[in-house]
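Shown next as structure tokens: one chain only, the form predicted on its own.
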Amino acid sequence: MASALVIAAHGSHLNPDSSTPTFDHADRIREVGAFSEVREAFWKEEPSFREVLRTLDAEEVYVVPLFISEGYFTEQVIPRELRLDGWTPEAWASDGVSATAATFRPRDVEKQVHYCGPVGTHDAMSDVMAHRADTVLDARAGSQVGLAVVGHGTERNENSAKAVQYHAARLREQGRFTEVKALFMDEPPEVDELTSHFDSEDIVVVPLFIADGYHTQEDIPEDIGLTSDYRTGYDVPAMVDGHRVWYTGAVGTDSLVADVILERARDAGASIPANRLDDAHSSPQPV
């Protein structure tokens, strides 16, 4: 049976770059031919979550939210707009970072929908973050490099911090970096105190965001001391309080995120041969 993939993302009416990673990842997945149809769908742009299932011919659909954490959009907005009959967040049986997939029938179209957990909590995202750090580090970095995983953080959704802490813990266990810390914009430990959290001379900062926007392009560079005014630009690395600070921009723009989307779908039962993932992985990587 032919199957379709829907990549569900937030989008933006204000930031034209918000949807760029979604379209880029969808294009890469189309290239490897893992699905008969691949569609992007958005909350703030077109095509919308509400209409996307009607645009598909396939009767079996895998929906992968291109979001960092479980929460309001993955547990309420997307299932509601897709009209998944019988959906409750308990279907994932998640502790906030362990959602996998659950299968439902929409109320108004004859399709079977495998609704997946968000991309941002998949284990493979830890590897994407390490890769993202490697794309900016060069020969100037010593052998002792600390990694700051930066999230937004919010009191409204405790799972937002859980995703950042989860990947920081996994990267710490891997031992690739001398130190790994989870830092936040809106809750402690705060990113604007970056250098106080590290002993390492070199610190690489990876924001766990899906797309580049004012947080990653304006707020964080100023918060971590790369510049006092983002409009004047900044160097990477830059010396901040005696540390060399490297900065990557949003992890969600990394081309390897397409692999994670495929992994989410395969974990939900999609028939994706291993070499399909290898093909996607071997595509040229951005620097």
Contents of the next structure:
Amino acid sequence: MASALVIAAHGSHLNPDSSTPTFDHADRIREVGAFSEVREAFWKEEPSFREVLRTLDAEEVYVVPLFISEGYFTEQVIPRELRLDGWTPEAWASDGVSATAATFRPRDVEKQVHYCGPVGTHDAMSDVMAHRADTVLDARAGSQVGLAVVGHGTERNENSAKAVQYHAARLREQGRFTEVKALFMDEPPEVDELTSHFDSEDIVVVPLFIADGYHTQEDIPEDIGLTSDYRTGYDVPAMVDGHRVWYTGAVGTDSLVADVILERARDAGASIPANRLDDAHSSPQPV
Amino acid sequence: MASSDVDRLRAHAAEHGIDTDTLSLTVVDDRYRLVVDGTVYEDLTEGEVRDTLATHPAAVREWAFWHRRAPQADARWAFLRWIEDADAHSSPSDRRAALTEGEQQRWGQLLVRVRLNDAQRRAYELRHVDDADRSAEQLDAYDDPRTARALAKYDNDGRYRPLATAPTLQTGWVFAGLEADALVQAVDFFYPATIANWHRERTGTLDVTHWAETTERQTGIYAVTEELDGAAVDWVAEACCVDSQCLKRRQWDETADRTLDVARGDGTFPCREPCSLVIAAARKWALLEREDQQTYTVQLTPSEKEQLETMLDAVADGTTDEVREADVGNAANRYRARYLRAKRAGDELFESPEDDE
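Next block, the form predicted together with the partner chain, ref. the form predicted on its own:
Every chain and every other molecule in the complex is listed next, the one we just looked at coming first.
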């Protein structure tokens, strides 16, 4: 039976580039051909979460939030706006990073919606982060490379930090990097003391953010000492306190995120062919 | 005529039966009953059906388009019918004659055209209404509907358009030779969900959500929007939702029982609920409306008072860019504004009540 995929993202009233990664991932998935329809939907742009389902023909819809963590948007805003009757965060039975999917019938359309956990907490996101690091590292990096996974921090939502710590722990376990640290913009351990957290001469910094914007293009490059003024630009790598610092920009813009979205839908029961992420597991290659 | 269409039609009739406004074909015990172009044929053999259909090529082609090639989805199908005013033409041959000339409709700032191409198939074209008279060579040509997302992002001055249905769609592009499914996809990328809601409205099933219900639903930083009611809701709609700001036709009110005293607009497609842009603006207004009014004393010449009003209009109507640099006769001219600021804003322009104490 034909099924549709909706990528639910934040979008912006002010920043035209906010939705670009969403469009890019959607287009990659369209090319895979696993769904009869693929549609982007936004909180701040159109189609809205409120009206996206009625634009689809398929009666079976997989909704994957393009968000970093479980929290306000994934637990309150998106289910409410999609009119998922009966939704409570307990439907995911998640510990904060383990949501998979739950199925509902929205009030305004004759469809079945499989509401999936966010992209950012899927296990495969750890692999995307490693891949992201590999895309900036080159032969100048020594054998000892430390990885900093950078998140925004708690604010109102402790799960935001949990997602960062979760991927840091997984990457630490995988042993690909000499050291792995979870660092934050607004809580300790803080990213602005980057080099004090590492012994490795090389440090690769991967922000766990969905899109590049104010935080990843302005704040973090200044916080970690790549530059004193983001407007003047910076080199990658740049020498900071005797460390070579390699900065990747938002992990959410990596092309492999499209595969994580597919994994989310597959975990929820969608029939999806083997994808490029499986290849990336065996032999990470810069793209 | 493509004989394959005849074969498909016959096969479809054998399996499902066909009963459309274009033709009807049913089979019982290998004998066919055919109604086409107002004529009833009974008791036909398979060969006779084929021969008879061959004498009604327009009907066969119309069936093949509407029931095989066009998207078999109610809203999109109805939209494609509406574009060519299909129900106005009494017969398939009339309809195809009209399509040879070409048909067109406006959809917001989009101009949708359809005509039969050399292969006698429908070819759709999409462009900005302001480009109606320009030749295709004068426009940038695209064929992937997804490009519409990028075109919809910026206006002619390169500014970001956060509202898809703002009347600021950029000009200078054309999608030519689109198939029906690509056409509706492109339209939905320019104006998301407008076809679906338009169709709901035409079928009496548009689910309007009024202001009070929408704001009551908001949480987090937008929960405050619930505080705006009464006249303030009219002011919100007048600020954001009239035709000069958005091409959707506002169908929501404060509640089902309290309609707003603001024009709904003449748009083809409806607005069924305050959008995210309106809610974000309403949050700001709700916070501002928490302030109490005060009485200020201000010393202005009559012309200066008039100038303040003119400047307010220029900003609200988005016409400040149109005031020429040296047009000091215009009260919204930059030099005029700077003179006023230099003269009056050196101290507090408005004297607050506390200043008297």
